[in-house]
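A lone chain, given as structure tokens: the form predicted on its own.
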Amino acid sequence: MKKRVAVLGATGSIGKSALEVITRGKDDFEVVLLSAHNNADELATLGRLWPDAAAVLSGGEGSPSQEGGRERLLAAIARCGADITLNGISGAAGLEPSMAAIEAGSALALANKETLVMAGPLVFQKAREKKVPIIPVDSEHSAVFHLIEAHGRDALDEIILTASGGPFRDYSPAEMETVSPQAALAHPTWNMGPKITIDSASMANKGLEVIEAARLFNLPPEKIKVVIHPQSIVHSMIRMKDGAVYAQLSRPDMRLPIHKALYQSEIPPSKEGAFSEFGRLDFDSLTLTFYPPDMEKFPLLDLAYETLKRGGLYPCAYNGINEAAVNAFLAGRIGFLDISRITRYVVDKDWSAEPGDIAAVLEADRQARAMAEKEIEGLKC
């Protein structure tokens, strides 16, 4: 029987990769739902390729024809009957769709790290109630997930997340003062959406991944390390209590972790050829380098650790503030280094309350963005 799959954020980079994996495994999957934020033309094209799938446009705020798009998406998730939902939505907008998928009893293949950064304890509580798995799709967390599965949790000492360092890893702070959005979007190894690419340039993305890892693997901050690895070949490592280190290596290709999440186990040998190039390495000219991150040059990584230690709504605020500041940078309203300055200033407010429900999380997100916007406006004075 084919596995019924919902693909959220189907026109983005994660969604496109997922649909390629699904196409290659067409005998194993049935697409039941496709969603996009505001790319109506591309969603319509996908709808013609998968005519039996519901297609929902969730964005287009301000357009009378798109009023209620968010509600339509949540309703479609609830009724589509997916066995597994791949959430490739960008940013905080992915939280409610993740919760809707879990509520509907669907396994969740999660590429939207904000879901766990903003509301990890609430998300896992709901997943336990519904008895559904949450399978990480971020390449780093997918690597850790499968390494722990292979080598055992009891002997685990720490996890090591790798980071490319982004396009500015060799820049001085003075050089980063004047970088343009176009320069920040030129990632050296990955092809990703604009928000995550800017976050990679500031290392906020790795900070969000540290928070996500703490919640996925139930580890304290000091057991999650970050190392700069410019080649993006080693996606993560685990260190065992006996000192042994195990790593997952593959080319920087999101189809591999998506494939692992959708299948949830190794595919039958007869299918191997269909996916043979996913992550396939050529060792003839391979060089791997590693060095520690510069926390002073990239303060958003250090700040993520701080928010994780503080707990409460601090991680949620960190995400919302950074998201607002990144949008302002992409719009040319602030400079690149203003992203970290604004995030630090606003996150140092009081976010210590423990959220009792998703509504409280969303309200904190709204407040954090409003405070960030006030600081952004102040920079223009």
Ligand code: NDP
The other form holds:
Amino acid sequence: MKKRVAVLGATGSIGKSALEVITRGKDDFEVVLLSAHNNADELATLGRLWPDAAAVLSGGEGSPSQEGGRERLLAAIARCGADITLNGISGAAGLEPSMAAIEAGSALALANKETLVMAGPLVFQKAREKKVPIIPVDSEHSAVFHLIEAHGRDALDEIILTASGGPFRDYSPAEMETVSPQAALAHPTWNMGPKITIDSASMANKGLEVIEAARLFNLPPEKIKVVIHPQSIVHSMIRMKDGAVYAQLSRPDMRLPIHKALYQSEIPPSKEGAFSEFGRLDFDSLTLTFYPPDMEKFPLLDLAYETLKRGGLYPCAYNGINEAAVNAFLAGRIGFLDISRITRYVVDKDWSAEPGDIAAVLEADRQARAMAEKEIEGLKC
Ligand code: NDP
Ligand code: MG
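Could I have the structure of this protein in the form predicted together with the named molecule, to go alongside the form predicted on its own above?
Let's see the whole complex now, leading with the same chain.
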């Protein structure tokens, strides 16, 4: 029987890659839901390619007699009957759709790292209650997930997340002060949506991934290391207690982790080789280098560790403030280094409350953004 798949954020970078994987595996999958936010034209095009799928645009407020876009999306997730939901929505907006999918009993193939950064414990509690798996799509976490699956959890000592270092890894702080959004959007190895690309340049993305890893693999911050690896070939590693280190290598192509998540490690034998081009490596001219991250130059990475240690709503606040600041940078309202200054400043408020439910998480996210916006206004260049 075909697996029923909901693709959230279908018009984005992850969404498009997911639809390519599904197209190749069309005997194995049926698309039941496609979502976009504002991009109505592209959603309509996708709707023509997948005529049996419901297509939902989540943007817009709706009218008094009509559901708002967000509610429309949550209702569609609840009733689409997906076996697995691929969440490729960008930013904090992905949290409620993730919860709706779990609530509906769907497995979750999760690219939206914000879901776990904002509300990891609550999300896993709900997933346990509903007995649904959460399978990471983020390339580093996919690597670690499948390495642990292969080598066992008992003898695991620590995980080592790789980071490309982004376009500014060799810049001085003075050079970073004046970089334009265009320069920050030019990622050396990955082609991704704007938010995550800016986060890669500031290393906030790796910070979010450290928090994501702590949630997914239930590890304390000191057991999660980060190493710069500019080639983006080694997607992450696990170090075992006996000293052995296992790594996952492939070309930087998100179709591979998406494929692994959608098939949930059960690749039908007939498909052998059909997807191998996604990550096929040529070893004839391969150089791999590694060096430690510069925490002073990229304070948002260090700050993510700090929020994890402080617990409560700190990681959620970090995510919301950074997202607001990144949007302001992309809009030309603040400079690149203001993103980390504002995030540091607002994170230092009191976020110690332990959220009891998703509503408390969303309220903290709203407050974090409002405080960030005040700082942005104060700084406006
Ligand atoms: P994109 O910006 O390319 O795509 C975002 C998608 O989400 C679009 O379909 C967009 O619709 C939709 N969307 C935007 N805002 C909202 C909203 N408020 N509510 C509902 N839907 C919305 O992002 P990416 O594909 O790059 O990233 C998606 C997620 O995956 C992020 O969490 C990112 O961190 C994660 N990720 C991405 C990787 C990548 O290679 N791109 C790698 C690892 C993780 P519309 O087109 O209408 O705006
Ligand atoms: Mg990643």
